[in-house]
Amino acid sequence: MQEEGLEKREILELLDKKLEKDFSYDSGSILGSMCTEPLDLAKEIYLKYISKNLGDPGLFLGTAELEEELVLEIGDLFGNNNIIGAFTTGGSEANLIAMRIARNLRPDIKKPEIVVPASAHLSFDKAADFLNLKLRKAKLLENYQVDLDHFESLINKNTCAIVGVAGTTSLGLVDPIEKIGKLIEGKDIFFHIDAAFGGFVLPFLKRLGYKVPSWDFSVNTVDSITADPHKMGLGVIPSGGYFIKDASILQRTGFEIPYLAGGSFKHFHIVGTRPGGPIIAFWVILKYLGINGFKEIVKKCMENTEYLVQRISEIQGVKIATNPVLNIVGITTENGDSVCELEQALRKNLWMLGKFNDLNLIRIVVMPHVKRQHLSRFADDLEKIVKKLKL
């Protein structure tokens, strides 16, 4: 750190230097990332409210009204318009918070175990991690589905929690939720969603007429879901949900913080200072775009998915994983042989995917950002690469 300041022309031009090899979305060359860019709308507000700390609540009255207004429209979205709810960092903090709000609902078990599909996201092992939680993974059928028969004899007496999850990390498939809720009936145990990336698709996807399982609150089990603004919510990096039918439970399991500007007041996060900013950027995306406005996005997301697939089915030496139900699209190999090789070789190209090594795909997210012509230079690019990889 020098003596003296620099000028701003300075730092502008050093600033750009510094950050020439990141990638930005619109070069179409990000093709295994959930997130995307914002809406310009909601970068200028973020901007313009990025002071507010919903941390401290008492100070920002009408931010926290906002965002209770917002967990309200976001529960008419999933099934319940009666239920409470915050925003987090991402999808990672809201199934911590699930997880430790599940434990503590069971303090008689003295070696608490949660229940989760192989297909869950990496933050329920660091939630059990953290939380001192056995995980207990049930496996995945040939078609990549949950194996309800082995997860249902994975509860046991010491079961605090199972999950079910609405658009996987890997291939964006929605569990079972209702078969999975009907193996608790009756038991006092937690059952959470993480719908991080499926949540603000699948109820637009259900407008536009496609076929979709229930997943949400209407399931009568389901006591609470993950849904992140920052993947297809177009809101800014990073924004989370929380949401949770049982208003109690916050009473019952949430932390006081005394000594706020603000005055007293219970949350559930792992955070203390929290970001108003993006809550109110989120606010207004669902004001700006509305359901209309959603739906608009997520029929182009799957018209390119659907593009995508076609493209692929047409290469030999690859084919998909399996059918896409979300705008999600797993490629593999035709014979089996690891696709490690091939996204190696598609890296190279600078074409920048997910790769799933247990399951032996690449992973593309098909997200706004995801244009028709970037997906056709990527087939072309896929093709010459499987050819000459003989594969």
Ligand code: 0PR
Second form
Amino acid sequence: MQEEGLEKREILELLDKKLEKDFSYDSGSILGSMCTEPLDLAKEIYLKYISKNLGDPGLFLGTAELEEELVLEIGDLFGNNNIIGAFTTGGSEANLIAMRIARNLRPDIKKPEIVVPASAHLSFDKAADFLNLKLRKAKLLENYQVDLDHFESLINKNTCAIVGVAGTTSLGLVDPIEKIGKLIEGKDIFFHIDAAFGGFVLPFLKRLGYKVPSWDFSVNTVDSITADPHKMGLGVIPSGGYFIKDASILQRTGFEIPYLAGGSFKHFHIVGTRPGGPIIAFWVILKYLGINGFKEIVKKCMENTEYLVQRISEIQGVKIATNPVLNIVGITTENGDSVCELEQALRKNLWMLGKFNDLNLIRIVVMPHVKRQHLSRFADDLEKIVKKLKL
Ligand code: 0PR
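Switch from the form predicted alone to the form predicted in complex with the named molecule and print that structure.
Every chain and every other molecule in the complex is listed next, the one we just looked at coming first.
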């Protein structure tokens, strides 16, 4: 650190240089991210309220009330307007919090276990590690759907939670939530849904007339849901969220912090200091877009997804892994060859994609920043590269 402070102009120049390596959403290069450029209004509001700290809600009563209001509004969207919940740094934290609740609701289990589909996000591996849970993974069938028989066989007297995914990380698939729920009917096992990605797509897809399987609180065995504003909610990073059906769980498993300036309160959070800005920004996004605004955004993403699927179907040597349910497309080779070389070649052409080695696929997330012309250029490049690699 230098002795004297620099001029703002000098600092900005330095920053521009340092950050010029970053990719930007509007370049079209970012095809494999679940984040996107937040709405301009959300950015403006976030900056305005950047100092709000929900770690001490007694000092920011208005913000705390707004968070509660937002949770109820989201509950309404997810089939139950009588829930509790809060916003987090992202889906990983929300999933970790849900798994902690599930574990603590069952103090009678000495060696607690959770059952997740093999397609579940890495955050469950992390949660199992942090919380000392045994993680049991149900394998996938050929069509990438979870094998329900295997799932059922993994449930036993030590199971404190099971997980269903509504929008898998690799392919955007929705697990058969109703059928999974049936496996634990009448049992004291917590049922968590990871809709970090799908949470702010599925309700709008349904309203657009797409066939959407039941995945939310309308399935009566579902206890909690993760859904992230900073993915398809177009919110500001960091913002994830968890939503819980039974409000009494807060009293039973929440932490109490007794010494705060604003007074004591109960909460589930890992962090103490908690940003209010992204939450206020998300409240504004819901007000600004309304159901119809979200429907329009989701419709465009799905139309672009369908365009991409069509273009890939015209390229010999590659194919889509499975028909997309959400705005996520998996690309694999027709002859079963590894996608590694293909992914590397695409990366050299500055297409930044996801790659899933276990499923041998490249993932494209058709986020709102991904435009038709980007996909068209991508498909042209893909065709050339596939020819060159003789796939
Ligand atoms: N659950 C699901 C289903 C997810 O796909 C993710 C993240 C999480 C939970 C965890 O969310 P946080 O990352 O907010 O903790 N899925 C993205 C992925 O793995 C995360 C991501 C986002 C990766 C942007 C890259 C990127 O550029 O693809």
